[in-house]
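In the block that follows, a single chain appears as C-alpha cells, in the form predicted alone.
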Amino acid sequence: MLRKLIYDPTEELPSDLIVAMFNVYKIYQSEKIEHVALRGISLAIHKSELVGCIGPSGSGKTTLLKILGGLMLPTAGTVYWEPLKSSVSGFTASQLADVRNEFLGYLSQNPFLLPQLSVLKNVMFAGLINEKIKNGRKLKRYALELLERVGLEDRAKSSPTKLSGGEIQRVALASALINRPLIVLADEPTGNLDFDTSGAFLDLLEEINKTLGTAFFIVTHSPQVAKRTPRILELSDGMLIGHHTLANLHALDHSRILVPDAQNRIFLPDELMKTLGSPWGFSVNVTKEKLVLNSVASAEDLASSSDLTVKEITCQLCGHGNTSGNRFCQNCGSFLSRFRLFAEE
C-alpha cells in the first residue's frame, strides 16, 4: 500500500507519522562551486514501516539519510520529529542529539565496534550514555534480551574482534536497538554481506520490524533489499522520481508511480526520455482522469500542436532576427529562450 508521501507542515498531521521532510533542500558550497544535493524533496514515515530508498551513486541518498536523522541542516524547507511534535529548525546541536538518542537508531554499512569493550557493553554503550536510563540491570537484561534476539546471546563477553562480518553487523542492530527507537536508519546494512548472510540479516530486520514494530529506512542499492521493502522511494539528481511497492531495480519502469512534489513537478526518468527519443518538448491534453503529454520534436510541432505561432526574436548577443524555432541563435549560435519562441494569435 502507498502511503500518502507529503504533508504540508500546516496541516495537522496524522499520529503515527515518525519523520517527515516537506520541500528540502540541501546545497553544499565551498569557495569555487556550488553543488546542490537535494532539490525540494518531501516524504514520510510512519510507525512500523519498512521503507527502502533507492538511487544511484552522486544522487542524494547519504545526505538525505544525515538531514533525515538530524545530523545535518537542511539549506531550506523542513525536517519534522515526532517527539518534538514539529521541525528540527530552532533547537540546538546538542537538543537534538538528546533526543535522537532517545527514539532514533543508526545503522551503517561498516559499523564499529569498540574493541576494548565485550559484545554485551558495545550493545549497551548507547544506552549508558542516554541520561534516562538510570537502572543498569534492567539495562544489562534488555541488552542480553536483544542478542538473543540477533542469535549472539553466547557471543556476550566475547571481544568484537573475533566476531564475523555478519555477527558483527547483528551486533550493530542490538546496539541500534537498545533505546527502544521508534525508527532505525540503515545505510547499506547488506554492502559487506554475503548473499546468504544478507539475506538472514533481512530476515532479521523483518523479525524486528514485526515484533517490537520498529520502523526502518533503509538506503541501498542491493535487489535483494529492494524486494523485501514493502514501500521504496527512488532518488535521482537529488530528486524523488519515483514511488514503488517491491520494486525490480532492473525493471523500475513497471513499478515506478511518479509523484507531484511540494511545488507540482513530475521528473521524467531517463529511461523514459530515452524511449522517447529525447522530444523538443510536449503537448497536454488534460481529462478528468489523465493527463496525456505527447511528445514532439520541434519548436513548429509544439506551436502547432498548441495553436501557437512561431514569432521573430531578435538576438540579444548578436542582432539577428530568428523564426525558425531552433534553441540556438542561427547567426552566432547564443541560446535562445525556448520560453520566449512563441505568441499567442
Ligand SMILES: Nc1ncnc2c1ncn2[C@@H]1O[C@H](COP(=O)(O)OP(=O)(O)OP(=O)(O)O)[C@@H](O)[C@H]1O
Given for the second form:
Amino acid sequence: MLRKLIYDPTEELPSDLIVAMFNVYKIYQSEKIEHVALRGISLAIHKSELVGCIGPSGSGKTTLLKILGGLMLPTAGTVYWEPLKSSVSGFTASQLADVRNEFLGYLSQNPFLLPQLSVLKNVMFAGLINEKIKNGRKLKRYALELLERVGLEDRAKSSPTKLSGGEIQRVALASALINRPLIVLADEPTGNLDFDTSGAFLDLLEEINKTLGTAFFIVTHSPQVAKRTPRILELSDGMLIGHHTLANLHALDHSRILVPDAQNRIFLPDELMKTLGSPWGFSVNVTKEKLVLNSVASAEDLASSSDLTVKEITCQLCGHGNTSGNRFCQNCGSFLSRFRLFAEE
Ligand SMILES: Nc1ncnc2c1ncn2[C@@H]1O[C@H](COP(=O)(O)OP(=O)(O)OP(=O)(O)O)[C@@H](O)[C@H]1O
Ligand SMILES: [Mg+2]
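Show the same protein again, this time as the form predicted together with the ligand rather than the form predicted alone.
Full assembly next; the chain just shown is listed first.
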C-alpha cells in the first residue's frame, strides 16, 4: 500500500513515520554565486517502505539524502526525525550524530572500510561508538549474523583490502545495519557494480527489507534499481516533479503522477512542455474529477480562450505597443515577459 507523500507539520503525523521533510530548500553559497540545489521538497518515508529516487546528475539527489540524514542543514524548511518526534532544528551537530547513529544507516556509492580492521570489526565499528550498546559479545554475535545475511561470514577475519567491489558494498550494508536502524539511506549503492553483482545486491536489500523490516530510501541513476522499488520519486533540477509506481524509466511520461507540492505547485516536465510547443500559458477547465489545461500558443489564443481579447501588449522595456501576438517585442526584440489583456468594450 502506498502511503501519503506529504504531511503538513501542523497536522497529526502517523506513528510509523520515520523521516520526512516539508518544503525544504537548499542553497549552496560560494564566494560569488548562490546555487539553489533543492526548491521546496516535501516527502515522507514510513516504517518498512522501499522508496527510490531518480533524477539526472546534478538534480540534487545527494543533497536531498544528506539533508534527510541530518548530515547537512537545509537553508529553509523542516526535517522531521521519528526518534526526536520533532524537527531536527534546534539540536546540536553532536546531538544529531548520536540520534542518527541509533536509527539511521547510510550507504554510499564508494563505502570506506578501515583497512587496519578486519571485516568483522568494520561491521561492529558503528555499534562500538553507540553508547546504548553496552554488551560487546552481543554486538559481535549480531555482526556475525549480519555477515551471514550478506553471505560473507567466511570473510569475517579477512582484511577489507582483499574484498571485491561487490563484497565491500555488502560489508558496508552489514555495517549500516549494525545498530538495527529503522531506515537506511543509500546513495547510488550499485553505482560501481556490474549488472549481475548489482542484481544480487538488490536481492539482498529486498530480503533485508522483508525480513528485518528496515526501510530503504535509495537514490539512483539506475533503471535496474528503480524497477525494484514500489514507489519512485522523480527529481529534476531540485524539484520533485512526480512520482511513479512501477516506473518504466525509458518512458517516464507513461507512469508519472504529478503531485502538488506544499505550495500547491505542480511541475510540468520538460518533455511535456516540448510536446506542447512553448505555450504562452494554459486555460483551465475544472470539474470534480478533472483538471484540464488547454495549451494556448499566442496572446490572441489566450484571449480567445476567455472573454478577453488582446488590444495591446506593451513592451516593458521600450514601451512599444505590440499586437502581433509574438512573444518578442517587434521594436526592441526583448522578451515580453508581461503582457496586458484588455476586455473588449
Ligand atoms: N558543496 C557544494 N557547493 C556548491 N554547489 C554544490 C555543492 N554540492 C553540490 N552542489 C550543486 O548542487 C547541485 C546538486 O548536487 P547533488 O550532488 O546533490 O546532485 P546529484 O543529483 O547527487 O548528482 P550526481 O547524480 O552527479 O551525484 C549540483 O548542481 C551541484 O553542482
Ligand atoms: Mg549524487
